[in-house]
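Single chain ahead, by itself, as structure tokens, in the form predicted alone.
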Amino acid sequence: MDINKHWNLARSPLGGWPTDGDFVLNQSAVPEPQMGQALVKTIYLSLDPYQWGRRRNGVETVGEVCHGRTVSQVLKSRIPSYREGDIIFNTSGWQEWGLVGEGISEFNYMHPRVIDPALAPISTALGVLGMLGLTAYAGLYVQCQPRPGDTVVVSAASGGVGQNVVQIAKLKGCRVVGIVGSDEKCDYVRQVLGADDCINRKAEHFEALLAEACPEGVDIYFENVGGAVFEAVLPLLNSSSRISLCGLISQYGHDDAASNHARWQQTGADVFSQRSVKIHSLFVGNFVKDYQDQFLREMSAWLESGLIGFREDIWQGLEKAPEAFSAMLKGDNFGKTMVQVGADPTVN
């Protein structure tokens, strides 16, 4: 019989960052798909911060696979939809094995779509062209509309969503400044995502060289950390500028979402009132019925012309999913972070 490794969620997170005991390996039968529906084995699995947030606010129950969207192959098929071999962009969570089709409660609005390998490596389909990719393509282009000259910020600008920010701000004619966590990252984000600055937030004096770097202020500031980066921006902040709010990373670990977002919103309470700052919530979900297809479109175009790079960050093997998945939140992560599950069929 062959067996489903999963990581299920062992216990409602008590706070703070993961640790052990939040999940759980098991294994269990592999499924076998039922008519108007596909067996698939997952390839790649994306690991992200709106994760956590899902297990904190009970979204997630204690017992459930753990949640996470997947590149995976489909092996069997009982559904029109599918071929046998096809390599589908699907949530299939942090497991080995899963179905996709009638009676699978997909995420939301995550509906299972086919990839053309033709068309970039597969598991671009968990970042430059997947959801983080068109969150950084919707929060910057579509909510904040760039200009020629705008001087735009950018928070974890080296990470999943952040290095698709910096390099679309570019092609929009801005001043791009990005923030990270270390020498390193301030390297790439500069020298091959092309910012024109990077500041690194562990840096003494950090404050006064973020100042420096936004000598004309900021017109846009795209938000992924929150606590110390954002009160550093704050007064930076120029008259009608505007926010892109799509995470707070940095509070993860604290307090619920809406307690995060609430704290946020009145630290810049002040600023926002006198500069007249549009402050735009992030949610993807929103943008991907009208601007999918558009998304998918340009993002490759680029990517095709070489004007859009992207850098990955993959772990090996299931068994480290709990791993990555600290490591990223903590932003020990350099990339768009994910778990290399099973063979990718389209590398040779």
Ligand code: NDP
Second form
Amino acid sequence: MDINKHWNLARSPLGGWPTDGDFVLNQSAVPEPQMGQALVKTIYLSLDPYQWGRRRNGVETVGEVCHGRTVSQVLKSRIPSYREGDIIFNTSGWQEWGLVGEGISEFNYMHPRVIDPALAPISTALGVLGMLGLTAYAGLYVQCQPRPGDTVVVSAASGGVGQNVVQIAKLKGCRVVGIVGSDEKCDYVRQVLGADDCINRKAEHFEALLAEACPEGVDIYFENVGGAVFEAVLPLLNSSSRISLCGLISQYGHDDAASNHARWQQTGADVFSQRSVKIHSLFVGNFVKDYQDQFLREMSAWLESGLIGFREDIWQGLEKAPEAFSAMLKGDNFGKTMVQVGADPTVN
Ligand code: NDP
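Right, the form predicted alone is done, so what does the form predicted together with the named molecule look like?
Every component of the complex follows; first up is the chain already shown.
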């Protein structure tokens, strides 16, 4: 019997950030595909902040295989849409083997699709050519409509979403200032991604350094983190500036979400309204139908011509998933976080 290893949610998270007892590594028989299904083997598993939200909010129930998007290879197919050997994007979760096709629940808006390995490394379907790239494209390009010369501030600028935002903003002729959690990340954001400046959020006098880096104020703020970083950007917002409210990762391990909302309401009264700041709440799922094709076309062309690059933080082995997940939530990642679960047949 072939064995499938998988991580299951071991308990309802106690609050705060993930800890060792939240996950348990189990094994069971590799499933047999029924008519209308295909058996797939996981190559890459995506680790994303929203997965913690699902676990904390009870969307993922105790005992379930942990949810996660994957790049997989079709090993046995009983469905015409997939051929054996195809590389696909799907949502197998934190496990070595999975099924796609009839009767297999899909992640609501990211449907399985066959990936063209000639386009780019297949791992990019989880990052720059996947949901994270589309998130950056939708929040910056579609919602905030950058104009040449705008000052764009991006938090978590070296991360999965942030690195795309920085580079798209530069392509649109903006002045870009990144915010990150280490000097090493700052160097990367400036030297590799091409930002005009980058500030370490842990630096002494962070607020003053950020103000210095934005002498003409901020026209667009791409919000990935919330908390103290948001508070530092707030006074710098120009009249008629735009915010894409993509994520508030600094708050995901807190139980005082109410106080964070209260802060947003208060600032809404004294800054947002007086300066006509436009706040766009961002949910990438709302952009798939209308923008996915356009995004894939443009982003693939940018990648091919070298105008956009990407950095991935790839951990080796399914066993590492909980550790890699915690590291990413704490900011110890550098680029898009994923785990390589099986051999990548497209790499020699
Ligand atoms: P990243 O790769 O950017 O990793 C998370 C980063 O958040 C860390 O590297 C760290 O960057 C930063 N961070 C962690 N803790 C804190 C903290 N306490 N204070 C400030 N920064 C912190 O993750 P993703 O690119 O996957 O996601 C980025 C954001 O986008 C998240 O908030 C996520 O929820 C959101 N998102 C939203 C979507 C939507 O539809 N709205 C879709 C996808 C993602 P550093 O240390 O460099 O500051």
